[in-house]
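Below sits a lone chain in structure tokens, taken as the form predicted on its own.
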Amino acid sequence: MQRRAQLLECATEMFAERGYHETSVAEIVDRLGVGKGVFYWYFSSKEELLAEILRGSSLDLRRRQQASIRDIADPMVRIEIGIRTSMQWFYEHRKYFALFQSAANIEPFASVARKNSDVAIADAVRHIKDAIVEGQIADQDPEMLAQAVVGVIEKLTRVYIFDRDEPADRAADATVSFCLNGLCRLSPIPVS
């Protein structure tokens, strides 16, 4: 299993550096100093390899988020800690952020990226609903609010962590401030 992990890590680095289409199986195994047979022992194709990287990294992020909020009762504190944990994880794993972004525009990986995004939205919806019930957030569409929170995390991660190499705490502070202050002060949107 160590060789499989090495293939995943090497491919992740190469896909993030050069792009998925620009990286071949031959280049991955050459960098590792192994034959193609080793690759095909673990993966049937380059497509399967990237899908596994996307699923595995998303699962790792989600586990980190869940562990960080496990014993937190206050939903607004869970949202804050979830934001900070996500941004710290992306800071530590920039290559995965690059892959998440590019995979969303590559078939057949767009469906994997959408599924990962749907899970993130569903997780945020749960905490937002709890905050609405507790009166911490005005009663609004929780999915719309979750989309906004996840969108802010993604945008500020891309601009401040990925593009500008700012510290994760600085980007997280801005994200938390915007999301939590905005969420707490929103008045319901009138329904026509």
Given for the second form:
2 protein chains.
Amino acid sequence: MQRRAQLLECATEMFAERGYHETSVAEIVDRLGVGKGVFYWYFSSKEELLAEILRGSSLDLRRRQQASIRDIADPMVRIEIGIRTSMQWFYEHRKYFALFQSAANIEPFASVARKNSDVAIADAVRHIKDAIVEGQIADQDPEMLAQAVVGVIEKLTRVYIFDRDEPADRAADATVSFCLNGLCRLSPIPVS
Amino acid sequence: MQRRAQLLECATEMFAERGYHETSVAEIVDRLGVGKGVFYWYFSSKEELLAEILRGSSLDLRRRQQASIRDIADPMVRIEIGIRTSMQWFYEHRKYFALFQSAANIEPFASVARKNSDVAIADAVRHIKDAIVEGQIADQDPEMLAQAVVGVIEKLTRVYIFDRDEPADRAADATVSFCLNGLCRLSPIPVS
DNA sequence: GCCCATCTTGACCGCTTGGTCAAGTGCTCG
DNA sequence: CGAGCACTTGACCAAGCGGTCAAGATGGGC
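What I would like now is the form predicted in complex with the DNA, since the data block earlier showed the form predicted on its own; can you produce it?
Up next: the whole complex, starting with the chain shown before.
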């Protein structure tokens, strides 16, 4: 494997497990059994490394989302599939989840995290607006609805997929059901 | 004001604005215009300081939640008031919000944050179970519903109250409406 | 006036960190 | 073979960190 990719992978794992600040460059290169110079041959700084990890992985997630809903006409189904795809992706890339969450609280990455989040919200808003036009969702602020949906996704992903290592389905079913029906409905609309 | 309280307040602000790791003990005491020894006279370590801030504030939040729903019989209304109270508290104590969120990603505080979260979830679960018994909520996993509700609260608090500095009402209305009705219900149950 | 407990000072310490760099190593190509 | 490029090494560095401590201040009670 290429050195660069090795460094990327190793650093991702260590950042995810122990945090960005708590993982030193020395530890990363030690784990790979190489000298420190190798790190600075491929990356100009530790900060740039995390920025690249963040950029690459959020791009991958978005691509997968887009691909999964490309051919779906019904906006409600697009929302459901979007939720399921995201959570499945987080299941397969658990290590990135902690990274996304903590990057938002690390000064130099807060703006990048914010931008990524804005893109995701904008995508969701589009489908929600379509659904409102088609009369499937009541006319409310679409951005707030989008944020709420993302909030549920993130929370259930964190607790059930990340912390408790469950497979994605159960949490995804619950997320879809909650987002569509909320707490109240006594006979939930069956999940497709 | 007492030194101890000054240190607590000053540190809280700085941790919230710039992050725990990014704020040094030297900066805290400089801002107060005192020597470093003062810090270590009142606190045994920087870590203990944050632990105390976390303990104190989460206790205050919980007390306020409990007080606000004490005399309410209907579990559904307890849930709604609980949501509104929490978000109002976060509005009044915005600086603590960032702290709570980031503490979960800082190694030595993750377990404390986890414990606090568990308590909040357990509280919500109780009311949800009551509502299921009374037939107001369909019989689903109460813990998942609780996590979902908390996810919406956290997300809308972060975006509208913390990032955009809006007052709590609009975000709280949206949170309650979404949690009760989800996306689908076309004629939302009016917010009480 | 003096003692002693409480509080304050800031120079100092040991240690870790991100980052540098002169000195290699090994591979390819002329 | 040897020139030169791509890569690797690890000792080294300045900066910053959390934390310590001997040396004062301050002030109330005797």
